[in-house]
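Here's a solo chain for you in structure tokens, the form predicted on its own.
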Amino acid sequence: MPPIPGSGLAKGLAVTLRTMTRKTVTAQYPDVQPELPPRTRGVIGLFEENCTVCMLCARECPDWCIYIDSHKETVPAAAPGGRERSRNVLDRFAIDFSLCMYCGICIEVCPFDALFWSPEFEYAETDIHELTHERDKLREWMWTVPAPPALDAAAEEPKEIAAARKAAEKLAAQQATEAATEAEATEAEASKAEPGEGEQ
């Protein structure tokens, strides 16, 4: 049987009044900004206390778009006849974007976590050489990374924790050993030096 002529069209009418009822679900960006999943990889950002300027980022860096520059500096003896120690300074740290494959090698290996993905997204640029993030916008994009998630209640302790809780633990306990010892030779030296009985 031949199909009826405009068939096809009234199918398609039927399926736009069905939808015309239904709630939209189109994001109205950039006017609603979009919810994104905790773990989005957007930019990275930089935490620059943490970076000891050890180059495993830019060496480990598949597209070499990490740019690390420092310096040398003497420090002090922290103690008088102590031998002065040098480290290295951080002078410049960008990344080129333009390059940047987000990957999340340099955040994996950097072995001090001074690297993090942040969502942020909106850092477009009508000149591809102003992709070129220097270190201080990497560090306002550090503000926008997420708290990470709260750990399972059946898991097991990290052993980091633990170690420093026992560690804690024994400090504390050899205090209140410290502590006790001294308030028994107070109270020693306290009854030795109060007079005898026949001493008045």
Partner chain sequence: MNDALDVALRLLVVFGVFLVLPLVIGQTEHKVMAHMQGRLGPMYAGGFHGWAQLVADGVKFAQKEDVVPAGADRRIFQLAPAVALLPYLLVLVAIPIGPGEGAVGEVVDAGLFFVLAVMGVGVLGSLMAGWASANKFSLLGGLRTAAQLLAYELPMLLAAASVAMAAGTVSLPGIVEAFEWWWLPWQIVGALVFFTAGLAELQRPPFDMPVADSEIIFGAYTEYTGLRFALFLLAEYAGIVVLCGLTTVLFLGGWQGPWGADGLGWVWTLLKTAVLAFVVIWLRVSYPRLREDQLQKLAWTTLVPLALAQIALTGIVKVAIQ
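Numbering follows the first chain given and starts at 1. Heads up, when I say rigid core I mean the largest set of C-alphas that superpose within 1.5 Å between the two forms. If you're wondering where the values come from, they're calculated on a predicted model, not measured in any experiment. Compared with the form predicted in complex with its partner chain:
- If you fit the rigid core between these two forms, you'll see the Cα of residue 48 move by less than 2 angstroms.
- Once both forms are fitted on their rigid core, the CA atom of residue 169 lies 2 Å or more apart between these two forms.
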Second form
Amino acid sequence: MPPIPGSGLAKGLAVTLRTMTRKTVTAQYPDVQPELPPRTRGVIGLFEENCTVCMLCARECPDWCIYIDSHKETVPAAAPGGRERSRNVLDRFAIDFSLCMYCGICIEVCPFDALFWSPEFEYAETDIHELTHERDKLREWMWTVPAPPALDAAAEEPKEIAAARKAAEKLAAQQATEAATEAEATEAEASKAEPGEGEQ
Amino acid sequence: MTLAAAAPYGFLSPTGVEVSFLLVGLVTFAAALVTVTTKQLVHAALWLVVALGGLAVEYLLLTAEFIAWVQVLIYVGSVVVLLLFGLMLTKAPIGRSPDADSGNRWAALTVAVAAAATLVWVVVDAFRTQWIDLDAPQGTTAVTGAMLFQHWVLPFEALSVLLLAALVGAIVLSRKADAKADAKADAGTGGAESPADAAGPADKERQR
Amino acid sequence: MNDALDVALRLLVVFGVFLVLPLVIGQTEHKVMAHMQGRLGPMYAGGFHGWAQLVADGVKFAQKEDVVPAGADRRIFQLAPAVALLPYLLVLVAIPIGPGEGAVGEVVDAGLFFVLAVMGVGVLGSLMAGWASANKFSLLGGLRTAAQLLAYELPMLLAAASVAMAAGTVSLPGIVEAFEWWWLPWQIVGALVFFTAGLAELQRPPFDMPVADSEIIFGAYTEYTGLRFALFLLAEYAGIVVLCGLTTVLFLGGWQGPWGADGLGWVWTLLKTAVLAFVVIWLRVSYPRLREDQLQKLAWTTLVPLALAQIALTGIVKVAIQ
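Having seen the form predicted on its own, please provide the structure of the form predicted in complex with its partner chain.
Following is the full complex, with the preceding chain placed first.
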């Protein structure tokens, strides 16, 4: 059956009228903070204690917006007669967020977990130079990094935990065998002593 | 004619309506003069609005309300819009157009003056010293309608037929021109068919 | 003296209505349009749901520089907004909102003709603006305005003539007086034609080809800034008030309603006008813009025949019931 002429027009009117009676989807942002998903890419935080100045992030950055300065320090030998070690010390770590395109490659590539996404996004500035965040500011963003979301119930155990658990189990097993041998020893001693007691 | 200055009505002690009638008449006349003398085409059309509007006000002052509004509706609302529409389609510049002058201006002036003189003579001769009593409305819609469709229904219908003829004529003229153009266009594409085939697809596209 | 005071008071009231109602409709449009699109619309100006948004807009417009393009025809350019706006003020004077002498600015004998004639003049403002701006988009807008006006004036007049025939008078209060409820089905086609043609004359979406912002910027108003631009916008909304009021008076029986036609007649008029204004906004939100050729086609091949058919029907019924 061909549609009644004008039914399309009525349908259009119905759609707008229905939408009007529904709740709006507007987010009243400055009054109401948005609920951001945990993996939101807001700003990049630097956990500088983990940074080894390997420069991988700066090299992989497509925008060249990461600036790193460092110098070498020699650490005296830990044990007498040992070798002196040299260590990289971070002098400057800065990300220019006016260039950054939030691709997250630096975070992916960091082998020591020194860079993290934070959902904070309200860091607009009136001067573009202010958008270059130095290491202290980047360190501050670390406090806003949420805890990683919990793993799926059926997920494989993370490697770190597996390794730690293995080590712990090993240790426990070792302690258990030690305890067992000790117990045997005391038992043997006790059995040696027992006849004596029986002799009494 | 000399009686006109005497009682009971006279132009020596004009009423407010008469004074304003005269003043509006002067404005209308001036606007009409500017309409035909200005060198800016669109200004001429807009001055025409003033002149036609002034005429409407004159009708109002004569308490012919219906005619006044019809004047505004037809002339200001439609005819001038049509005029402006036409002017916008031309290359009418902003500012003066030096070639917007006609060699026939003296002939036009003669015709205009002659027409005006004839009309004035006819009106004066017809009405002489008759006066309209403006205190009671004379040209209400009811009166106009009754006059038009009782006393003057035959001229009215004749005019309708004339307009209808004009309408049909316009359609016929435009259709004929269209048909000719179509025929020409057909012939043109027909003739161009073979070279178009020879030419690349780009040329074909352009011809479409 | 009392007469003069009376007239002055009436004009003052009409002027107040002229200033307030378009703003109310504008604000309603903001809000209704927003909610129809799942938004909230203005929320800040004035505190409560942004009720003062248009006042804020007015202040903003007043602060802006009034620019006249170097190549423009200065005087006509500056005169155009007034020509566009004033006719609607004049029309508002003649629209009756209640029974009796007290509820109309000024009784005009040939009210219907007066209203339609003066509304037609308003378009001259757009034409003047379009031509005097010395801008190709403005000129295109002006051309489209003129073409649209020429096309839609005819069905509008015919539809109005139909209702005048039915009532046997061209006086607006007279038409409402003669109204009966069964006129509604009798004149429904005329009402639709009148309302549609009126929308087109106001250049409201979906008939806003002359100001189609996505292709000719803002048509005839492209070069306008500040207060003069605001006047054009005000003219558009005053036009909505006038169109809705006229449709109410001509086709919906004005102050006549089921309860209390005597004391609260004006409430009925305002209510019907408001509903129609809502429909105007609703249509704007729902429909895409008609193309220029579709516009002309709609006017000449649909509205004009419909209006003529309505006149024929009106005539037949009128003769039959006499």
